[in-house]
Structure formats: C-alpha cells, structure tokens
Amino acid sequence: MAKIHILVADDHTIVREGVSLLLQSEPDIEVVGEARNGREAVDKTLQLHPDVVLMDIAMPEINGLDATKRIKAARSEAHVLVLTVHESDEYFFQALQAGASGYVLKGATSAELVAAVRAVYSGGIYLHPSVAEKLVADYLKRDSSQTNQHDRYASLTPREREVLILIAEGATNQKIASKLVLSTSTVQTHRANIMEKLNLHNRAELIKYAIRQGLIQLE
C-alpha cells in the first residue's frame, strides 16, 4: 500500500514530535521530515518531496503563509494543510490564497487531523468543522443583510428614492424642495421616512448606503 508522505512544519518541538507520532501510527501515513521554521519547510519540501506539508502559520524566518506560497510556486503538486491556533476567517482566506488545500485548528481531534491529511492528499479541500460553521454563518448573515437592504429599498416610494439620491449627493432640503417643486416641510417628511425605512441614523450612513447600492458614484 502506497503511503502518504508528510512533512511537519512547526516551530514548537513538542508539537512537531506529538503530531509526528500521531501520524506515524497510521498504516497509510509516513512522516518523512520535520521543519522548525518556514524556510526549513520550503527547503525540506524540495529535498524530501512530501505529498502533504502540515504547516503552522506563526513561524520564524518565513511565516507559514509565505512558505506555502513558495512551496506551491516551486512544487505545485505538494498539498499544504495548515495546522494552526488561528480561528479567524481572515487567516483562513489568506491560507487558501497562498495555495493551502486545508485548514485545521490545533484543537482538532486526532481523527479530524488524519481525515484532513487524507482529504487533501486525495485532492480535496478540508475545513475544520468550527471554521466551516463560522464561514457558513457569516455567509448567511451577509446574504440576509443584502436581502434586507434590497427589501428596505423596495419599500421606498419613487419620490423618496429621488430625495434619497439628492440627499446623498449633498443637496440641502431647500435645494431638493426647489428641484422637485415641493415644500421644505414635505422634503423633511420624506427624509424622516427614508431614514426610518432604511434604518439609517444620519447623512453619513445614508451616503454610505447610497454608494453600496450604486445609487451615486464617487468622483
């Protein structure tokens, strides 16, 4: 049976040794080397040709993200699996952009780590469950927010939309009243209705809203 060759890169000796022992106990996995920093991870990847590089992010000399970029540029067939304490989606997206195929937290179980190694070796993408859950929740939140914004805008009358654009463009109540042939008090009423319907609280928020919705353009 062909084995999955692994390089373990982490600046903490106890982590490298523990992970190596864990992986070595699997019949289809062989740890071919260890690296103490990002530079070593790159060099040893080129020397040892591992199938999967288990990569920490915070390491000296070259961090794990930069090391991943260099590895993928020099040996694209190597699969990088990030093993980190960072649960932030910012690091996750940076890791994927660098070329990583998976993202596992150091709080993962041994079974999760082994599953992640096998998944990326097979050409798949692996996300630690808590990271995947957070990403889905963030996506649903953004999607819901965009839907709500669309629904709120749809609730505006044609006249309120006109007033909204003019306010966002910097027109005063008097100028809006003159342009639309309305009384100033009517413009103020429209303005109050717009703020309430869109859940905005001041002109700055209204301008940001108009820009996001593509109602006005920045010069």
The other form holds:
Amino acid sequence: MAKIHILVADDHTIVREGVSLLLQSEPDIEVVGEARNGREAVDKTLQLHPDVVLMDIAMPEINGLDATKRIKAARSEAHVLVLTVHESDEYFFQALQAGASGYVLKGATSAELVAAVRAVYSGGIYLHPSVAEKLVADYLKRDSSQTNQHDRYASLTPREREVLILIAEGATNQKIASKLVLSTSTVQTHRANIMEKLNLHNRAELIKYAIRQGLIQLE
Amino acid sequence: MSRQAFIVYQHPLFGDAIRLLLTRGGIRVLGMESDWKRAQEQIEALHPDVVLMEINGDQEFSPPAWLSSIRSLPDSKQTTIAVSFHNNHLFIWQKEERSLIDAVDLVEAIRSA
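The form predicted in complex with the partner chain, contrasted with the form predicted alone above:
Now the complete complex, all chains and molecules, led by this one.
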C-alpha cells in the first residue's frame, strides 16, 4: 500500500512533535519531515516531495499562507492542509486563495485530522465542520437577503420602477416629470413610495441598490 | 515504577498528541478530560502523580482559572504542570516557570516533578 507522505509545519515544538506522532501511528501515513517555520516548510517540500503539507498559519519568517503560495507555485502537486486556531472566514478564504486544499481547526479531533489528510491526498477539499457550517450559514443569510431585496423590488409598481431607474440615472424630479408626463408632486410621491418600499434612505443608497440589482450600469 | 499522569486538555487533538508523546516517554496516562469538573472527579479517583493541563488565553483555560482549579483539588499530593502550546511555556505549580523545549523536556519535567 502506498503511504501518504506528509510534512508537518508548526512553530510550536510540542504540537509539531505530537501531531507527527499521531499521524505516524496511522498505517497509511508516513511523516517524512517537520518544519519549524514557513521558510523551512517551503524548502523541505522541495527537498522531500511530500504528498501533503500540514501547515500552521502563524509562523515566523514566512507565515503559513505565504508558504502555501510558494509551495503551490513551485510544486503544484503538493496538497496543503491548513491546521490552525483561526476560525474567521478571512483566514479561511485567504488560505484557499493561496492554494490550500483543506482547512482544519486545532479544535478538531485526531480522527478528523486524519480524515482531512486522506481527503486532500485524494484530490478533494476538506473543510472543518464548524467552518463549513459557518459558510453555509453565511450563504443562506446572503441568499435570504437577496430574496428580500427581490421581493421588495417586486412590490414596486411599473411606474415606480421607471421612476427608480431615472432617479438612479441622475434625473431631477422635473426631468422625470417631463419625461413621464407627470406632475413633479406625483414624481415626489413615487420617490417617497420607492424609498419606503425598498427601505432606502437617500439617493446614494438608491443608486447602489439600482447598480446591485442590475437596473443601471456604471459607464 | 513509571510516573502516572492525567491530562486536562482544551483541544482534543492536543490531548491525543500529548498522550502519545507521554506514553512514548514512558509516562503512564491514567486518563484525559476536557471538562474541569469531570476531570476533578477523575483526578480524585485515580490519584495521578502529575496533572498536566493545557492552558491558553481562553477564560476557562487561562492561568488564573488554572490556579483556582488547582486550589479546588482536595488531594495536594499530585503535582500540577500546565503547558501553554500557544507560546511554548511550562509552569510547574509552585516550583518553576520556563520555556518548554520539546517533548523530551516535558517528559523529564513530569518525571522529576
């Protein structure tokens, strides 16, 4: 059976040694090296050709994110699995952008870590369950906010939609009145209704809304 | 006779890793627990020579929480060692506070505690 060759990069000695020992106890995993900082992680990846690099983020010399970028640029076949205490989306997205194939939190169990190593080795993406949960929650929140905006737009009358576009394009009340053959006071009423229905408070918000909804385009 | 230790951890991964490192170093690990109240019950029942605690910046695992936890133990025979993986620091209760070098260093600290 071909073993998964892994390099463990972490600046905390005990963590590095312990995690290496833990992985080494798996029959299909062989720890081929350890690195104490990002620079060593890059050098040892090029020298030892591990299949998977287990990478901490906060490390001296070069941090784990920069080391990941360098590793992927020099040896794209190496799979980088980030092991970190950072739960924020910011780090997670940066890690994926840098080329990492997985993101495991240090709060994981050893079984989860081993599963993550096997998943990225097989070419998959591994997300720690709490990170995945957070991403799904964010997605649903965003989706629900988009649905709300869509519902609000649907509540506008055809005439209000025309007025909305003209306001967003920078037309004055008088100009809109003249173009749509309405009185300026009617345009003002339409304007107030649009603001209320869309929960907008000024023209800048209205323009942003129109751009986001694709009603007008930036030149 | 080998020294006996009990591990109180915050991160399961560290708990497992430390158990392996100590076992490799000839220390017998009697048990592991992440909840302090349950740990306290087990420590009282098992009487380890050393209680090894993971500490960090989180409130429950901070040094002040650690001190209060130790004071709540009725049996004062065991030595408590706290390790911060965040900054590689080793605290031996009422004896020593220093940087932790590596796993061998930790095993030696437990043996000589």
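We call the rigid core the largest set of C-alpha positions that still match within 1.5 Å between the two forms. Numbering follows the first chain given and starts at 1. The structure presented is a predicted model; accordingly, all values stated were derived computationally and were not measured.
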- Did K179 shift 2 Å or more between the two forms, C-alpha, core superposed: yes
- Query: Does A204 move its CA by 2 angstroms or more between the two forms when the core is aligned?
  - Reply: yes
